[in-house]
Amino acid sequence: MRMEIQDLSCGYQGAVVRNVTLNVDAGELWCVLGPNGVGKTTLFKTFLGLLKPLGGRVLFDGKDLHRWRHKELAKRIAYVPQSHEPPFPFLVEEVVAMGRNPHQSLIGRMRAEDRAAVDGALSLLGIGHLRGARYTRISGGERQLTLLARAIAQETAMLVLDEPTANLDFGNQARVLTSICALARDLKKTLVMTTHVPDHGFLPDCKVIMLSKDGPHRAGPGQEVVTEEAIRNLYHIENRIIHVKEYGKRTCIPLYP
């Protein structure tokens, strides 16, 4: 699945994100980097129907977002929050369920196929173990990885993200940035998520969008656009990035007063 997005602008009272010019083409990973405030989130909600642009265009394979019907475009984009408290003590396996949601009918009953999405879903991640345990009883690296089981149940082409490791221990951020890398490597899922480390950008074949309050957006690959000085005018801190040779990585660092 292909999106565009054309010189779009959007927020709620008045824009808070302006001109975002982008195509994100089928099996590609983006990264939305920039620092609190500069309107990440109210760019997701645009461009998942959430809100109405206020000016521009966001296209998926050529058809304006509000020409989609909202359960054929639930079939196409999956959403994975940043975090989510049900409202009852649902089973893992129960949340994972939820996304079968838009391929079933109005009776809701579970098909065979949906219980081998469910399965095959908890199976990818590694978490069948956690199917009958209580979503509100686990760790927050578990439920981030319930969520991201549910978007997988969803069998859709693009998985939206927001900060997929936001409040998660180390462990748990390398758990589900793994599994974020496998879904584009091995499945060709395009994935857009939001976060707020410039490491994000160094991820393989990763490309980034900088939303900048003050200056012009930059996108590209991630190798090319995190750069020290990018980084610098978008956060305001001194930092060096590292490239680790033996394993090659690169990592950015902040050199605090």
Given for the second form:
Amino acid sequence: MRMEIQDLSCGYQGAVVRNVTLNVDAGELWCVLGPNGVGKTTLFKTFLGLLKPLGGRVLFDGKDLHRWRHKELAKRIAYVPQSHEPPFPFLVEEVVAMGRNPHQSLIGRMRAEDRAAVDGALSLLGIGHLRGARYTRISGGERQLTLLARAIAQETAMLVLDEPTANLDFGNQARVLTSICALARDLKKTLVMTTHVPDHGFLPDCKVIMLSKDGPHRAGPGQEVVTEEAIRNLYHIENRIIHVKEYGKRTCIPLYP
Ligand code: ADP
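Mind pulling up the form predicted together with ligand ADP next to the form predicted on its own we just looked at?
Time for the whole complex; same chain goes first.
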């Protein structure tokens, strides 16, 4: 798969995000960094075909995004929302099975291949034991993994994730990020996620687009784009990037108070 974003401007009555040019290729992991209100969600809505570009183009596999039929696009791009309090007490396996919707007929009966996709997604993320649990009664981390499993069961080439580690404890953040990296590395899925954590740009082979309110956007390999100066300009906060050579890890620390 390939998503080509060419001089894209998107928004509502007026443009919120302007002049984004980017190619997203198969197996890539992208983080979208930027302050609140800069237009990350707006950009995502445009990637999902929910908003029509105000200028420029988004091509998915060479075809203008808004010329794709919704059901065909849903076979290729899955959306992973932030885990939320759901209104209905569905079972975890029922939530994951919802990912099969674009592949099913109007009647929506589960076929053997749908069951296999649900089982495969649950076992890939190691949450098979939760299949009979009520989605309303599991932890936030388990819910986020369930929503990720739903997207995996959808069997799309690309996953778009809205702050997948928000509201998760330290351990669950690491587990969700490990699964995200494995999806890109092992299954060659393309993942684009929003985040407020600069360190996510240092995940293995991660690329970053930094959306800025008052300057040009920057895009490229995380280690090149996420610099002390770039973080200072983006969030107006002094910071240092520490390289822990022993573990091959980098981390960005704010200098406060
Ligand atoms: P982010 O996800 O980076 O926090 P958003 O994309 O949600 O930013 O919002 C970017 C800007 O677009 C904000 O100024 C917001 O008020 C505006 N906005 C968001 N949704 C709508 C809408 N439905 N109609 C008009 N303006 C909107």
